[in-house]
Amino acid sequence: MIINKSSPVPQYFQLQTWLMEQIEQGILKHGVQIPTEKELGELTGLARATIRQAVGNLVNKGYLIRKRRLGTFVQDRQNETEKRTIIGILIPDIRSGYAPELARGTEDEAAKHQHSLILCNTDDLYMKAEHHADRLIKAAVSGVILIPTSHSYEKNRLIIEMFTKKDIPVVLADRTIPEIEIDHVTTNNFDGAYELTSYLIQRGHRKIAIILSERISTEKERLKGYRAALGDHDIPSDSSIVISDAGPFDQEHYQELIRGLLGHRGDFTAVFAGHDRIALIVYSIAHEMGLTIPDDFSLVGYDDLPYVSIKLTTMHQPIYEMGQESLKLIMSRIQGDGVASREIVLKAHLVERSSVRNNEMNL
């Protein structure tokens, strides 16, 4: 059967699919012309709508091309892969975070040398990353930029090895996974939360809470940082304020960490939020509660998004540039640099704005 219609995969997705298979198998060979929409539509039951869709999108890869009242026939893909890199990128949602940055640094990057770029969007999902991965992989990707999902180390080492099997290198971008050697792009986060937090120690306060996910590797390097200045000041890790939580992003979920948080205001007088969304619903849950930042208690995040609507003292992350440097190590990896496994760590620097106060008790 062609099509599983019970199939969570879109039907156009499964045609689409099962196209490629065909091609890349030998089954329909270079000048060869494919059913026509009518007799696919037969074949497999489906809409013309949505063969013409599956068949569109083959199109645009360079798997088919269509010729005016001849039809659609079988590309000769030899010559299209010589013309074209195509880079498959994985990224948490294009619609919050840092990913959109990042991806239009990965972008205008591709974009200044001719490259083309299949964008992904994993939902921090492994589920989703996995069926991206097998997407990516039969679209005959050159290369792939990975931003790992909130799941295991263990799961997204299985994501690599899809592709390393198939010999597409992979670039990790901002988040890595421990033993492991494979090229990747980050930031100072270890120094840039020692940064952060030594900031707050030097405007007077020792009470700093702290809020994040223990599951992310960027964050485990924040919370780290964030241990060793209050060590290196004498200054006891209170773990009744370091909320370090084991899942991904949640905005429901961390709703209500930051209303438990807050309903014990007098054990802390600052705030890190272990990134910018946390600390835009700190800010929120506060304002709901009747505080105020900085007068009641202040307030840091992480990553200087560009949307933050707060004056917001955070660290800034070249997040953008993160996705450019990214590109630079995948295209090196695919033209046969050869050399072991790379690290590039950019540099975050602190940003003042106004939600921290000097706590006059302390100075």
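Positions refer to the first chain, counted from 1. Here, rigid core means the biggest group of C-alpha atoms that superpose within 1.5 Å across both forms. None of these values were measured; they are calculated from a predicted model. Compared with the form predicted together with a further copy of the same chain:
When the rigid core is held fixed, the Cα atom of residue 37 travels 2 angstroms or more between these two forms. With the core superposed, residue 16 shows a C-alpha displacement of at least 2 Å between these two forms. A movement of the C-alpha atom of residue 338 falling short of 2 angstroms is seen between these two forms when the two forms are aligned on their rigid core.
Please supply the coordinates for the form predicted together with a further copy of the same chain, as a counterpart to the form predicted on its own shown previously.
All you get below is the one chain by itself.
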């Protein structure tokens, strides 16, 4: 190693750069002693003060550590990675649906890995999501769990790119985005809806109404499962009792749709609500109209939300586990897994309560 005395770059800086390269290229590894100041003096022909300046700067930056009488040693710069122990979660609203359960599963798993969780509510708005993404990047999160919004796939992609540009791994939870290679965790929505629909059919229901929003990937799958089950049982689909474009969840809008549906009750004997919150609205509207469940019609939901006080037969989704698995994927990416994007599909299972009437004898 030669110091260029005529270079405009300071000699201490030349030495400092040289040492840093050695460390970063792994030539000088953690714990290894670098030459003593005297030796460096002989090597470079520089005065000890100059050498001290170079080494001192690297000590300040955390690359080296000096030990009196023993020498100067290479330090593992674990500080940086140690500081970055935060994961972000972008969720539409922590108050709604399964969000608390998901957040809890994620946080518990994060805690196991000594990580913290930053909670961001997007309200399905691009502006808010962007704003949060910006701050998450500034906070140097080491990974992000995203529940894609139902509004625009394009916008979701933009958000994802904000992170991937900075090499921050992203995992999608529950919902997916088409045509994008990214780790994601879902449940078997098709199979679940198939099972749930078959359950209704087995209990003698042939006129099964359904209400959900096709625009959301999970509900789209459920609609497919519903149709497949009907088809396999040779039941023709009746489009008048299929509301598949209900749009993103909006209390009032759904109330209206459901009032409309319950208006011509002769057309169905059971209602498949796209998820439990829809089922709750169906229940309350039915109550309003003086109808009782399952006597006047049967009702099933999807999710198995906690703290639901009605006896709703529904598909239990392993939301807590979804949070856990999402975080595990993030952790494996953080630890440098370079494998292709992975998909984890968890299994939902039917929870039988008492919102479905057995109509078999009526057949």
